[in-house]
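Take a look at this single chain in structure tokens; it is the form predicted on its own.
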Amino acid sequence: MVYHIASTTAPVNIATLKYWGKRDKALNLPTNSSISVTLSQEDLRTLTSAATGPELKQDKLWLNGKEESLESERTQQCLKGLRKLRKELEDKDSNLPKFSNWGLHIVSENNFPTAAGLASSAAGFAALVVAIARLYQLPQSMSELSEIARQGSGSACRSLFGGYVAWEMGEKEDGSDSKAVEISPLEHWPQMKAAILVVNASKKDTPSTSGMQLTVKTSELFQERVKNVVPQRFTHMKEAIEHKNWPKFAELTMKDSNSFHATCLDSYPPIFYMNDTSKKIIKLCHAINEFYGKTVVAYTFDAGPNAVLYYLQENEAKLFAFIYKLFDKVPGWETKFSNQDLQEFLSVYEKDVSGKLPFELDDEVQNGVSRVILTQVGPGPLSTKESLIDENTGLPK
């Protein structure tokens, strides 16, 4: 028997205006709107294939070569939502095969560590929803599908678009207006790049979901953040993206990262997602900007210790004069730069920086970073002919 199969890749997105806190746990509705940058799938992506056929009696999932349970409430919500949309099509056209009644085999692979604070669930649920939507030939727009992805993982809804994305929190109780929309496409501001310093690739101490619940319940700062701070920032950050205002975008990004982690610290008992290495990287970024007398780099930290450093292409040599000097022993540089390029960064350091620093570079910081991932703003989900499922068996290849 030959199975029906569709495959897609989906990107990671890193929020510059953070989502933290739910107003409805079951529907995954946020307490505030958020904004993110979608990153290039060359560097960070999930590839997912979905198959169906009348022989398949139950749903199964394989992630990175291992069979995983599909029993989680969130995954079930996504599958239920997608089947409902497919059934609506079948009810209108009796010639369509009854995909909605058949089992699904889903095979997924990441090209980066899972649960390492690198938004793996965002890319994972986005890929799952889009692959099945394409298998089911659903006519819904990405914004409409984002409502389903949101129920799997809040930030997954933003991975249904490339470029610069907003997740509008919405107001309706049923969550039908809580969805992702594109602020600007990748082509609008393609100069945006990111250097991710992987500080710790192990699983985090406090999972995001339980961390959010604790913050909502116990942090007084959090109330101020969602009522006053974020709504203003949401408007200003959208404007900064639309006008390509880098200094404003960078300032808002850093302030919002600090604000989010402050609410975690204000939770009771406190939640620590950043560690000493993370804090040293923050100091380093402010020192670099101070040295140049302008904003060259902006840091942001999700619910984990990894640093995502945003910068514009035009400032790459200035930034890497510092970053490569400190982290040259860490793997990851060779994927993007030749030896000649890397030597060029060191020569910029020797020529422009060495001997002129009003502060000491903290050599210790390099011991806390395990690798660097160099990437840039990228597109949303992409269809691919690369399949992880054997069309004759319906099983992973």
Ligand SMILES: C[C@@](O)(CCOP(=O)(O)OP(=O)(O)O)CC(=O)O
The other form holds:
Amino acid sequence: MVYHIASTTAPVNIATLKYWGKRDKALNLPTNSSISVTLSQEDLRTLTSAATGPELKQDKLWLNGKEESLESERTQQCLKGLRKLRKELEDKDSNLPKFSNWGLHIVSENNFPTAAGLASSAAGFAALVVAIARLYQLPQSMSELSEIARQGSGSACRSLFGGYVAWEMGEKEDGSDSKAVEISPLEHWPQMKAAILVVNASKKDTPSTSGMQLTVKTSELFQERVKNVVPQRFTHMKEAIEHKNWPKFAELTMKDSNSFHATCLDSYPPIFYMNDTSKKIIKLCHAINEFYGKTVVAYTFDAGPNAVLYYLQENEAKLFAFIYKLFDKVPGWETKFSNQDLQEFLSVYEKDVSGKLPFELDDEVQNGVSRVILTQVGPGPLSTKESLIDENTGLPK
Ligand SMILES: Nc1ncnc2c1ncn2[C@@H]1O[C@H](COP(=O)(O)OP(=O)(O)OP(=O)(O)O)[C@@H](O)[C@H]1O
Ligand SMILES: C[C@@](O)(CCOP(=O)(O)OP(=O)(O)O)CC(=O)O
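Could I have the structure of this protein in the form predicted in complex with the named molecule, to go alongside the form predicted on its own above?
The complete assembly is shown below, putting the previous chain first.
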């Protein structure tokens, strides 16, 4: 028999205004709105294929070549939501095959480390929802589908759009107004780039879900953050994106990363996501901006020690004079630059920086970084002809 199959890729997004805290755990409703930049799928992406057929009795998932359980409440919520929408179509048109009664086979691959604080769950749930929505030929918009992806993992709802994205927290108890919307498409500000310094690619200590629950329950600072800090920052950051106001965008991004990590530290017992290397990178970014007398780089850290450095294309040589000088031994540079380009960064350092620095560069920081991922703002989920499922067997290829 031949199976019905649809495939999609989906991107990672890195928040510049952080989601941290749930007001409803079952529906995954946040305590504040958030904003993110979607990153290019050339560098970080999930590819997911979904298949169905009358002979499939059970739902199954294979992730990075291994069969994984689909039992988690969150995945079940996503599958339930998608089947409900398909059922509505089938009820209206009796000619449609009864996909909603059949099992699903889902096969997915991340081209980067899973559960390493690189937002794999965001790309993973976004791809899962979009692949099945396409298989089911659902008419819903990306914003509507984002309500389902949100229930898989909050940050996943933002991966349904490219460019600059907001997750509006909403007010309704049923969560029907808590969804992702596009602030600006990638074409509006395509000069935005990101250098990710992978500080520790092993599994993290405190998962985001339990970490944020603890913060909501125990941190007083958190109350101040959601009531007074984030609502204003949300408006200001949206404006900064709309006006391509880089210094403002950068300042708010850094402040919000710091504010989020401060609420983690204020949780009881405290949660530490950043390590000494992360802190050295923060100091370095401020020192770089001070050295040039303008904002060249903005850092942000999620629930782990990895640093995401946002910068504009026009400032690349200025930033890389420092970071290539410091991190030239770690892999990743060669994916985007020739040897000659990289030597150029060192000559900028020798010509413009060396001897003029009011501080010593700390070579030690290199030891805490294992890899650099060079990327930029990118598009939302993309349909693909590439399939991970064999159309004759319905099993992973
Ligand atoms: N391609 C995928 N398809 C379905 N589920 C996935 C996929 N990739 C990751 N996941 C789910 O997401 C989990 C990892 O989420 P977790 O939040 O621990 O890490 P992360 O997303 O890399 O980090 P963070 O969200 O803090 O940036 C995996 O264990 C898996 O359940
Ligand atoms: C620090 C963050 O990356 C937290 C992400 O949390 P998740 O979306 O992973 O949490 P769950 O909804 O419980 O799955 C900030 C952000 O991406 O906005």
